[in-house]
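Below you'll find only one chain, the form predicted alone, shown as structure tokens.
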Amino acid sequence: MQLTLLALILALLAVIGFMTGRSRAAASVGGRVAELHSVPSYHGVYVALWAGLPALLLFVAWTASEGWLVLQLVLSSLPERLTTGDGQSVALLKADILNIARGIATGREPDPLVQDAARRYAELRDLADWSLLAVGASLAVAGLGWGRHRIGPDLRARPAVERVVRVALVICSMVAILTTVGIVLSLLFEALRFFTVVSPLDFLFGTHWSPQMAMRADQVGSSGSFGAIPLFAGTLLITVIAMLVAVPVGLMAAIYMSEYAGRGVRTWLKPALEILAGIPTVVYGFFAALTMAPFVRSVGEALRLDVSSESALAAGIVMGVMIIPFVSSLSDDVINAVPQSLRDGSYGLGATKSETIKQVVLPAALPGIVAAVMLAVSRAIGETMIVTMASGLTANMTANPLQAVTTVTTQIATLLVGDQEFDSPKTLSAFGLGLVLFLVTLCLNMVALRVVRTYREKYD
């Protein structure tokens, strides 16, 4: 409640600062706006920034450190017998304090000292929130007054506002970059832990995948095999099937919509295709498991073929249908972006419409089409639900699309579901799979970028 109230106060003071700053700037020159260094709206934004930005920075800093500081104060007041121990016991103590303070049952009778610590933690957090509200509101009022005091004809409000906006844009850019770096580092560190237990050669070139580990010394049949070749083969097989469905259909649909379809047909056909992109993947999974898989099996039996009840073909076909909008929509936009002058020049040389499309339009649009296909490939590689429901979890190393296979993403989801021990090779293998998948996707994107640059230089 206190934080919500502080946010409302900051928003209100920012609006007041904008309105008063703009009117004060105009009044400082008697309404002759031309005599101001910056237009009145920049003065209003300048005052609003002074009213909201310092308090906002305080809010961010305090929110990031408040929980840790309060918890350290609470732990310092506890007896040493509770706080001195191994890292696991201290972590359990912290978790109990936080859970009790939030009203979450711990599943066991807590120590009275821990209950008192949780009560003190809740009281200190409440006191800290009220203090933040008071200090933040006071800082916002002071900033509002200071900003209004600075308003004058010679105030360079526009450069100051633009500097703040530039810093905000840089911070937003850094968030995306740091998020990517964090993902890579988290994958890398956990994968290195996995590769200290399992040889990278056995992982990358092994042909048997069975990550179950023995829980007891006398347990048989769960020694753990981490050969990932069957997973890579299954991923490649389903991706190829999906691309064989999505790329021709999506590209032909894009050519029809951009070159042949009338305006009336295009207005309903393109949204109808794009609806497919909004259907949840679990719905596609139901369709693949309940409709496509039995259909593929019945057709195979009619042809006297041995078809598994869960097959790569059923999952690949449905995945291809799901990916069609990615290819068709992006390719349509790229084809429409080809200059009409190229078409007119081709027609002027006597080429037919189909010849113009094959010899002029598609080569000129090739960079965008390659980008659309690579996006579709990345989407297919990362799909999990359809494969889980229609192709199963069996790690078979086969090129037969009528057999059950599994993919890298499906195994990652399976390995990380439920309560898992993150010290076991079984769970850590998910990070090894994720790192390999990341590197493969990165290489595909680099190849696509090279192709795009080559053909873009040719047709620009």
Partner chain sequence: MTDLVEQDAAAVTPSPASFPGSHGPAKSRVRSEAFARRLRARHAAERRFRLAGAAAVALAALMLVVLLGSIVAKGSTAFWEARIRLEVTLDPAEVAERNYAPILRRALHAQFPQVTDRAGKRVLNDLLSSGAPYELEAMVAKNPALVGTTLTVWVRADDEIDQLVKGRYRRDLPESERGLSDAKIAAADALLASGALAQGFNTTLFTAGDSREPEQAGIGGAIVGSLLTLLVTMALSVPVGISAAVYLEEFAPKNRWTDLIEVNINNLAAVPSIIFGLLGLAVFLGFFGMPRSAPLVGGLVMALMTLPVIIISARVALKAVPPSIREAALGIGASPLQTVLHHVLPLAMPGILTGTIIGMARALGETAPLLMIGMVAFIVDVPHGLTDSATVLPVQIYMWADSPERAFTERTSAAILILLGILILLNGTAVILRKIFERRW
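Being a predicted model, the structure only gives us computed values, none of them experimental. Just so we're on the same page, rigid core means the largest C-alpha set that superposes within 1.5 Å between forms. Positions refer to the first chain, counted from 1. First, how it differs from the form predicted in complex with its partner chain.
In the core-superposed comparison between these two forms, the C-alpha atom of R266 has shifted by less than 2 angstroms. Relative to the superposed rigid core, P54 undergoes a CA displacement of at least 2 Å between these two forms. Once both forms are fitted on their core, a CA shift of 2 Å or more is seen for I97 between these two forms.
Given the form predicted alone, corresponding form predicted in complex with its partner chain:
Coming up is the bare chain, nothing alongside it.
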């Protein structure tokens, strides 16, 4: 509530700042605007920035740290028997305080001390929010006054405003880097915690995957074994099947569309393929599970083969269909980038169209096509929903496409869906898998992007 109020106040003050800045600038030269260094509206923005920006920065810093600070304050006032202990119990205590303060039922009768702490936490948060409102609003008013005071014919408002805008632009372009850093750090941090429990060698080269951890020491069959080779094998199997579908079909479709199809056909085919590309993966997953898998199974039964109801084949074929437009549009681009003079030279020697394509166009486009295929492979490896919905969860180490397999992404999804404690190796193993997935796709993408780049420069 207070935060919304503050946002409103800031917006209002910024608007007021813009108006007064503009009118004051015009007034300072008696309406002869040409005598100003900058156009009046830049003066307006200048004042608005002074009014809004410092308060906004304070607001961001405050809200980012407030919850943590208040929680520490509350924790320090609690008796030591609650706050000392292993990391897990403290984390639980924190979660309890936060949940009670937010009014979420925790499912068990909480300690009166904890309830007390939660009440204090809520009060302190409220107090902090109100003081933020007061401090923020006064800062904004002060900024407004200061900016207004600075307005004059000689004020270099435009360069000042432009400096701020440029800094904002740079910050925006850094978000991409920050995202990557965030991904790497979060994966690495959690994965390292996992690797303190399970050795990386066991993880990468073990052949038994069964992430269920024993709840009790005497429990049977939940040893918690984290050998990821079956997952890698499953991922590989499905990727290979998908590529066997997507690469020939996608490539031939691209060749047909760029070399043979007339304008009229192209205008219809391209959007149709784009529709295929725009269908959400969950839809493909549903299709794979409910239409393709039974179909594969009944065909297999007609051939007297033993097909499991969730087969790698069904998931792989549907994933291949999903990737067709990806391969075809990328290949289409590189095929179109091959200069016409190469084709004309080939025709001039009497080669037929298909000979020209096979012996001139494709070799010239090969690096680009290879890059497209690599990007497609990286997509197939990273695809989650189709496999989750259509290929089951059994970690099978098999090369038989008629059996159910599981993949890295599927395991990540199933390990982290639902309620689970954050510290168990079972949960953390998902981050280990995520790290492997990220590194593999990163390498594929890097190489592919580099190939595309060097290749593009050839004909430019």
